[in-house]
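Coming up is one lone chain in structure tokens, specifically the form predicted alone.
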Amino acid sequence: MKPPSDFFERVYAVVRRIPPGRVTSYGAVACAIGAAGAARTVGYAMNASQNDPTVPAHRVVNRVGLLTGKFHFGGLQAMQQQLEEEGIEIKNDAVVHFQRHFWDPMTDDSEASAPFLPHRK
């Protein structure tokens, strides 16, 4: 097996900082490592981290809070269960109150931040 790339290691460093009970998006992680537009590659990194318990990949969701990575957790409900154990409500494969639970790696604070959140009409 090929070792993770430096890109993957930078992704993992950000993801390890996500506090329990919070989520971030693939795009936010990409921006935080200076790779805006590489959200899909962040997803590949999350998939590759399956055997590393130090990487809380379950806390990374898509830009609107959908559990798009749930197929990579060894069971369709595993990602949801891990998030629910941290106090995050999931409904229809999406984080309920996504903005409230969103963690912005660029500010590393506990408040949701607008730059990575979807605009709703």
The other form holds:
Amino acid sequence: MKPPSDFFERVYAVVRRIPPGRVTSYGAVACAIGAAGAARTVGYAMNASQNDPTVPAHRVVNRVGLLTGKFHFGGLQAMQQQLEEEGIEIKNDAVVHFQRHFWDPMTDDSEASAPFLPHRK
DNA sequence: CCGGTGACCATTA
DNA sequence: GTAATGGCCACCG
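Condition change, the form predicted alone to the form predicted together with the DNA:
Entire complex below, previous chain first.
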């Protein structure tokens, strides 16, 4: 087996912490692992995560809540299907009420709501 | 060592 | 509001 780089493993750890019915953005994960700015690398790690079913990559979307990685999934509908199963509504390959389902690995507000908006004031 | 690639993000026009 | 460009970081050959 080829153990993934420490960086990848760190990404997997964060993604695995994502509670069901919640979604997060690559930038948030990157920042959580201390690699702020390496959001692209996070997506790259996700691609390798497909080998690890323990990583719910379908819960990871871009900052606009768009399922940019659906093309890399087995089926284009697979990612959307999974999210809908979690209770998340998808419209035009985009997460509805993305803010509401947004979950920050650092905030870890699995119980409390997340009025926190990634919007820069 | 160097170049190319990528499931991104931010700024500017 | 949308569209286009640059920059950032990490992995692969």
